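Have a look below at one chain only, the form predicted on its own, in structure tokens format.
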Amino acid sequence: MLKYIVKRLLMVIPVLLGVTIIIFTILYFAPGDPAVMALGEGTPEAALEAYRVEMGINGTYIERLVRYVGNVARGDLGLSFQSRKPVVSELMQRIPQTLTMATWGIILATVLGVFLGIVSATRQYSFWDTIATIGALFGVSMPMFWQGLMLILIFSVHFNFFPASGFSSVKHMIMPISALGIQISANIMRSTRSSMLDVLRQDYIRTARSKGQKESRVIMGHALKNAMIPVVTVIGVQFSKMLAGSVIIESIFSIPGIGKYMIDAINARNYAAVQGSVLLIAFTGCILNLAVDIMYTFIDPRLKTIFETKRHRKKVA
């Protein structure tokens, strides 16, 4: 298992290298001069060149790319073009808000999605199955930004229940977390329903029922655990999606997280901040995928046995 984890961590390196090259190339050829954006029109060329040298954005494409990759390898994401502070420190200040929102959002989505998926699968073609399926269809179809705007319009503007911006209290958190969780819960519900329906048709479920076990024990103890492998995969993927979705939600609700930081950086041509934000989200996604793979061994003991068998064979050989 340890060897597998180390191998997966090493695989993160080429992924981050590829992301770095792609985002650097896109921003390099993007229109607009960061030096002019920062210092203003009419600035002397000597001052612009001095600023480019200070910020590390001088030289050819290859020179800048090699310099930037080398800095990233040392943990240096450069200086913000606006504040002239290290991008790493600015990201560290904003990570708590984004992680808090994404964590509570995935908790809400998982609880709601798994519950509705179980209800829908155990009562197939019933009234509750129809309602849950229609609700999941609407949830998947509605974009996050539209959900956020509708929540503000209804619960802030019309009813004045919750504040429309900020993230400083529980009341501030409800709408952003709901906007993130609703769409994700629809995807989890559909995956749970499909997986549960497949498991409920297996022979061992009929055997458990024929032995007189309670239906709740059959569903929660036998069916759900065996149906969770694809569901956990969806949850891991959706958690990564939430980090990307925070770009939209944080902008709508004016939350000072990584997403809003990235949008502000794009508008200001703050390339170092944009690159650092994308790299952080990509790295977090890689770690989440690794965590999901490790969780498989706890959900399905057969996978853990595979690792132990391979290790035993190598010792014998």
Given for the second form:
Amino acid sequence: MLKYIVKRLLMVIPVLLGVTIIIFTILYFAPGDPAVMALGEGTPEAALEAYRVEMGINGTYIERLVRYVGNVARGDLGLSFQSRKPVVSELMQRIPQTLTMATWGIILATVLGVFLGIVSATRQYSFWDTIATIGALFGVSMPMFWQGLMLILIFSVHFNFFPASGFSSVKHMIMPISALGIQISANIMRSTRSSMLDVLRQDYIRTARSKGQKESRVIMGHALKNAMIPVVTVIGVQFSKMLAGSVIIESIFSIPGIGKYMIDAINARNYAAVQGSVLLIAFTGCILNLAVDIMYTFIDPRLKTIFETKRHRKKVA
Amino acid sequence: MIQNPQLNITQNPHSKRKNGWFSDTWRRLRKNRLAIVGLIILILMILIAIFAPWVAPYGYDDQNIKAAMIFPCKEYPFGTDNFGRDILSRVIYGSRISMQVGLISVGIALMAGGILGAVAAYFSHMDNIIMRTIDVFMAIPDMLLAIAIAASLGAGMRNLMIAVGVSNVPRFARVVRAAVLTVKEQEFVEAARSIGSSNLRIITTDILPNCLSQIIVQATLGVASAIILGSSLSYLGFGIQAPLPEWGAMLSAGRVYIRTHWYMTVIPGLAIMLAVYALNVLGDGLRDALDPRLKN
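Having seen the form predicted on its own, can you show the form predicted together with the partner chain?
Full complex below, order starting with the chain above.
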């Protein structure tokens, strides 16, 4: 098992190397000279070049790429073009906001999505199933940023319940977290429902019912445990989607997190900061995927055999 | 075309099967009321997009400062914006942009992703290199990849379509690869190979037509998410620029007036939702109709 985790962790390295190269290459072709942007038009060439050397953005594409990859490997994401502070420390200040938002968002989405999914699968074609299914489809069809705007319109402008921007108190957090969570919960609801419907038709559910097991126990004990296996994958995928969605939600609610940092950085042509933000989000996504894969073995013991060494398996046999 | 002199079959069995495929699908799709609703909404929206100059009461950039910020009324059913432009007309013209962004970017993604996926699945020695590269791209959430590409290329409709298209390539490559892998092992592919068909011919005439149902479903759902992604990027300011009436850009402009003029942030969003909803229910319906085994 440990061997498997280490192996998977090592496999993250080439992926991150690839992500670094891709993002670096895309932004290498971005218009605008960061040195001119930072120092202003009409700055003498010598000063511009000195700035480029200081920021590590002098030289050819290959030179810069190699230097950047080397720095990233040492945990250095370069200097922010405007503030001239390390991107890593600027990101560190913003991680808590984004992570708080995404974590509560995924908790909300999972609880809501799994609950509604169970309700509508166990009462297939009933009134509540129809409502939940149609509602989830609408949830999936609404762009996240529009959900955020509508929440502001209803709860901030109309009822004046929650403030429309900021992230300093629980009251501030409710709307952004809901805006992130609602759409994701719709996705989770849809996959819980279809997976649950699949499981409910299995023989062992009939067996459980025929031996007189309570319906609640059949659903929660027998069906849900098996139905959750594909849902966990969906939740893992949705968590990375949520980190990306935070880019939009943070701009709407003016939350000082990684997403807003990235958008501001693009507008200021601060590409070191953009690269750093994308890398951080991609890295978090990779680690989450790994965590989901490991979690699988706990939910689905059948998979444990994969991680057993050949010798061990023979002994068991 | 298959010819069998012994049975003296004269009609083209290929075209007959295709007919059956269509009518079968249509028969199953028709039973799905929600999907039909989606189809009708979609056809209406496409017609509105095509005939926008005739349907819209005003032009999309007809400014009338005297009539600025008017709430929905008889003359302006959806109100006017800060330049006195009719929001209804702008939403109507906006459907042209969103439909184009959705269709063309999915076209780009489908072409590139389809070729990559088919090659990876068909030529197993290429599989590893292509799919590992795809994995790297998949590690970047599509929204971030699209933002990075759009930021690098600059704003504008063509660049937006490229950004959305490229960020969707990995998804289609995976879908096509999975589909081709299942079809590849079937006997008729072996039969085609045994009569000496070239690889290109086997892929294009034997394998891809049999993957079509999965590709159609994914493309329909893909257009829906491409419209959302395109409007999100325009909302953030990396996509379509003023004065073009893109729905996301309209929302971004209306955001400033959210405290006083609610309709400016409600109506373009409803348009996005309607289009995406129609595509999503149609996509779901098509999945059930094309592959009844998957249906719950």
